[in-house]
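We begin with a single chain expressed as structure tokens, specifically the form predicted on its own.
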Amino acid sequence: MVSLLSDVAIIGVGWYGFSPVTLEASFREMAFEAAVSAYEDAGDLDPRKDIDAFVTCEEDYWAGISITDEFMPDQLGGVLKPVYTVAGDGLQGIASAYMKIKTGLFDTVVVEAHSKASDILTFHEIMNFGFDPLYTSHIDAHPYYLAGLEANYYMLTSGVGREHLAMIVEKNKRNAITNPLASYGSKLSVDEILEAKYVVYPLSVMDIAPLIDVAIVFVLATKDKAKKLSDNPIWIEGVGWATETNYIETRNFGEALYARIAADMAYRLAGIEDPKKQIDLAEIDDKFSYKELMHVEALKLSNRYSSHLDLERGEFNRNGPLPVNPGGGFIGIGHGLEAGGLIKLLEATLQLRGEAVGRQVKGVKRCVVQSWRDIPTATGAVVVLSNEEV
């Protein structure tokens, strides 16, 4: 076994779906196909012999099945192997796998997350179950009212206008046009986006990422294993995660505190002191357009309440100084529920490998990836990646 200080690398990744509707496969079949691709990408691994442990990420409500993540080991080849289940986002699962390898007890760990959103008939009603059962779940309102409140407060205190939200939508949908994995790419003007129908003010249908079906599997390994199995390992330099208060009444709506705490942890592990100078590309959670701006600030890639000014200058464009969501983000690719963080991690991994066909950013050496679990949570995770050996 390895030492406690072993570096951790991504050596394989596979996926299936990236579609609004997947009629031909169940979520189990999607996960199986993604796993087969990931093991091939990692050097034709045999999960029965070559994988030490498995991490699966799922929320029972989305599948309509109790302890649904217990259905995943068979599809991944994890029978009679240690399996750790996370009721959370896939990026939280990556952090868990990272820590497992760091213990010295495991050489290779697989992480899986998926979305079969097209099977869900009552998405927003299910989302309401996440609100406090005594004080807020009984409110007869669309759950996105919380995003509307937060967006309004953030815009009021930061100087962000609706045109800035439209600029995020325009950028991400334009980036998605050249991404073969993206379902919602389009060329729209800011004026056209501003004319879209409101869901809850100030957010229109354009400001909210649409859902997709997807399954993604990552293979992580120690430094020794990575060098034996992969010609192009991607190194995990740091991980972080945090949950802010569960009570929406006591949150600071002006900042994504969960993202800032998670980023500080990941940066500390990665030895990053100046993210603006040391990060080449950012994959930022944009389930709502305003969230991209909040998260960019929380990750210290812009000064607080200045991200919209950087956006105006084109700094977050694919060819800008700090590309943000060059593959289209959730707004352009689609929102994959608990697989969302792995969608972000996949894009960063492909960029670092030089395999981001149609949207490759030149000279990328280090990426930061960030995810948020969606309304009504204040839970997030951050991972720092590099294609240069630690």
Given for the second form:
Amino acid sequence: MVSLLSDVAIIGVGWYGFSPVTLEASFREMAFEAAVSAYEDAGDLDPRKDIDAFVTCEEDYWAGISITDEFMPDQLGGVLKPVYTVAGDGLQGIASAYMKIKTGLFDTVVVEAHSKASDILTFHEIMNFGFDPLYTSHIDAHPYYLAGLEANYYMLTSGVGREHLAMIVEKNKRNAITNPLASYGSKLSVDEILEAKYVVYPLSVMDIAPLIDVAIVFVLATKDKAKKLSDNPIWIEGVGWATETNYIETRNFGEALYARIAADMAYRLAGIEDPKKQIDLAEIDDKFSYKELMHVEALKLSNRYSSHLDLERGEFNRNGPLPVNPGGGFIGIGHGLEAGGLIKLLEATLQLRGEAVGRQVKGVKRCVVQSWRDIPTATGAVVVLSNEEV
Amino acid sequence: MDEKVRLKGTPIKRFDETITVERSSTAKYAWTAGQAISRFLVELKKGKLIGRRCNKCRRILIPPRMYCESCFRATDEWIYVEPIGTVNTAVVSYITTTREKLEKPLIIAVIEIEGTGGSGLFHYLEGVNPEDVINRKVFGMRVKAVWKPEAEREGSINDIKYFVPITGGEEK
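Please show me the structure of the same protein in the form predicted in complex with its partner chain, now that we have looked at it in the form predicted on its own.
Up next: the whole complex, starting with the chain shown before.
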């Protein structure tokens, strides 16, 4: 089918933070700094004239305010313009902006997401607030137990061992050392990682991505605008997203269905039939170490139950045939709540531009980027990017 | 009430027959004030009102922002202003946040601070008869801030207790 709708490109990126704590700036000031950088990167845009609409991605309970939408326009240059908030991950916001441009009504759309995780004093209580009040929140344990339940089931069915989880941690923390945006890089052996104390078996503090503060802004545009404004547009070839049942106890714990369905949608739009061959680099959600393995399988970058074998062979290393999280992933960079997907999208965009200082992979032409909305959700989004015009 | 009218819902007399499950959660944040509001609060503690000026549109933004939302550029300068303004709009509230009746109604106003070009504060108005809000006499009235005693100030918008009318001939 020939589409008359414009292709969609990323023409600008900007960020502020990538730090465990940002005492010096409010979330609004962080977003302003990120926006100024993104508009400059997009060819010196003036958002008051040159941007048609704005999408922000935020969950009120992480923000500590209600109706976060209303707090967002000023610092992006979006006052008196179309602005809305997606209560979801940044990649869901990218999908939303992509659709806006596809309508033909908008030429340039901005997507913003941020994390001010260091402001949250009762993280586990707030996370627990996402559980059903009548039949799941009665469990009086840190909500990370849900990750433990899933990890145990997945490991039982797949043959994955704790040493494989430690290998993910080892790879991602090592990759992060040379990434100037990463906060949690370190050189640790698999044995050292295995010695860490359990939080919920089989997960230790090493298996759980630590949090960071960050604000990220992307500028998306039609093909015409991209060609006029940008020397290095990155093309969004496909987007997808999906959510599983909210009855947690009936979910399929052995497979990340939300990620598989989202990937199938994005691959279909991108015309990808053999992801293993057609994808050069993957940015995969690793909020927990085992999730990277599950997600790699959901995205068909490994066969089911064999991602740990590919990991053993070094296939996901930065210099391997299919680098996964070569900038360190969330375990090495830190995880930024609903800005998580945009952290991954930024890593992929910089790789495709050849600007991934300290972690550049050679010859990258197409990336897949995937995010998951953290406990207790089963929502995921996938974006396929390329630096080659269709 | 006409006894034939049947209202929907559970009558209060049957409320103790329903099952209720109590659940609470503690949501605590250390909300970062940022560059602009941190300075604003520190100055309030000193009994001063400060804003940020945008040298493009010439407005003084109060509460201060490090960026001008209209011009989309960083603001340029810190500017002290007198805590004097004009009542832009006002309202009389007869109920609390939880809808309990107030013995003494509250008057809430938007006060446009003089010389800022439209910036203002949200605050209480005292020394005004609720009737004068209802008959709109307070609209456009010049008012000034009444501060808490210095020892009681804590770097909060409530370091200003309220605004009161400036009576004839008085400057501050």
